[in-house]
Amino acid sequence: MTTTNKTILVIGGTGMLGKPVAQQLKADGFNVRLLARNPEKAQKLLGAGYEIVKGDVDSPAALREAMNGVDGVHISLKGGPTEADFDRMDHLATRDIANAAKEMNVGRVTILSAYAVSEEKADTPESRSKVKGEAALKSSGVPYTIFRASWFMETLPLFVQGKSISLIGNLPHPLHWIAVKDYARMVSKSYQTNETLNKELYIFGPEAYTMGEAMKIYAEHTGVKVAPMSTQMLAALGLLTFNTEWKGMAVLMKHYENWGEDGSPEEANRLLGAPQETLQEWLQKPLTSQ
């Protein structure tokens, strides 16, 4: 399937996981459009060659304007930390984007989700909102692809404070860490074939490490120390300091204490090419390029 003259709208294209997708789509020959609250900031972040429409996911008019003439929409949104904000972004925004895409005859919608999103595992505000958002996407009638990704290597620096990296909770499950570069390539490839339509694809990296093992490798490379902390302690600190981010992180990590990976990456790897970059290879790159 040729990419010539095909336009993909990326919603959340200035974020840590959305920006690389926009860049990969552009590198692969797609015209890339972004919906951004601050077009000047988005343009500065991404550089030339992107069409940017001013607007927010809360505006149906902005969504329709941004979708005018596009062939696909990629959703890379992050909600939280409050329950209302998770519902706004992961459920209601996904619902509204899907409905607008159907109305505007968009060919497909792709969305970044997580491996532990299902009715059975909906034990947090985030997971419940994602379940409802995915249900709305599926029921909208627009063709879709859901990417159920494992943990991204790029999240590891987010746990660093000062000279320590925080290992929050007891996380015994092996995780197939994935580099965002590989994920972005797979998203772009999905727009070049119809075999990915109406599928849930598990995106797992080439190696499995528990959270503790991955943080130990990261710490050895960067010179920080691993600092264990229970989810109960983090939640208590969040409550005492009125820090909603800490309270939300405690809830999130408790969720991942309970749930490891399931599903198989076999279909995604066959259709899109298996991720190749290992954690050690990722660590060799300058942090500014990760």
Ligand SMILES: NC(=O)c1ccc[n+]([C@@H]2O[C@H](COP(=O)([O-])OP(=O)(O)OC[C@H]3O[C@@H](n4cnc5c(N)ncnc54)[C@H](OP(=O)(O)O)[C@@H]3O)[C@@H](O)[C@H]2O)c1
The other form holds:
Amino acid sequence: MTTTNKTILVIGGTGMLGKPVAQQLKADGFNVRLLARNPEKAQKLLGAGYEIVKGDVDSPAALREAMNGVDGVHISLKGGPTEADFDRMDHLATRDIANAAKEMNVGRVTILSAYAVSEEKADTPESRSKVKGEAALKSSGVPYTIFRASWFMETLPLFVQGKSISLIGNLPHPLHWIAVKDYARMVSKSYQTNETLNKELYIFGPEAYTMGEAMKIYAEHTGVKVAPMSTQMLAALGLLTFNTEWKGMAVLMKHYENWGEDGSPEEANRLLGAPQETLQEWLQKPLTSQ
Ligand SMILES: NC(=O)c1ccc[n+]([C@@H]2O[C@H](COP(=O)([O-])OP(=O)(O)OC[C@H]3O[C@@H](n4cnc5c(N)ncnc54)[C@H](OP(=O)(O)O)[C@@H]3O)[C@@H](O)[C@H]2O)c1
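The structure above corresponds to the form predicted alone; please give the structure of the form predicted together with the named molecule next.
The next block holds the full complex; its first chain is the one shown before.
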């Protein structure tokens, strides 16, 4: 697929990991359409030069309107923190988008998933929903590419509270931290070849650090302190304060205590060019341009 006159619909294009993909696709010459619940917000976030269709993924009519005439659809949705909402976003929305794309002869659907998405490792509502969503995409018959990305560097600041960064749980596994810009470049490149079709591609950054090591590097650079907390403690605090986000985070981090990266990035790197940016390089940039 060349970029000229090709339109890609991004669903979740206002999100932390969807917006850079929409921007990269546009920079690479694709026409980019967004399905957005709040078009004004989308317009403000992304600026001019995007087609915006107002709608929710729960609406079959909005999905069909947004998919009219597109060559590809990229999904970057986020569910949770309740089990029902993970199922709604990571499973049912993926299924409905894939089925509509098949019906409408869309050339391909790409989706951001995660590593450790398999029946064997499906020990949380999120991972169970992602397993079902991936299965629904594959069985829909639409050509697909699944991006099984490792941890994004952009998530590190999300753990900062005041002057400390919370190291939740005991995560012993080395993780290949990836900068979202490298990932976005790889997604856009995937639309420029048919070799990526019907594949699961592992997107791993150039260096591996455990969560604790990455947080230490982040802390040294930004002057915050690493504050360790067990998943049990966070779950208990979440229960006591009725904080569903904290309860959900405790469950998520327990999953990543259990499972390290699986799969190999070799095929993604060969087809799409290996990610280059290291954590130290990423930290050198001002927050706004990361
Ligand atoms: N964190 C990591 O390191 C990592 C690694 C691998 C994979 N992932 C996965 O990446 C995915 C995206 O994460 P993120 O951080 O980018 O999420 P995010 O910032 O919360 O973005 C979610 C996007 O989905 C849109 N959305 C939500 N509900 C919708 C609905 N009903 N209809 C239409 N659009 C809807 C949101 O639009 P609005 O603007 O309307 O809210 C937003 O654009 C998640 O599934 C996550 O598990 C994350």
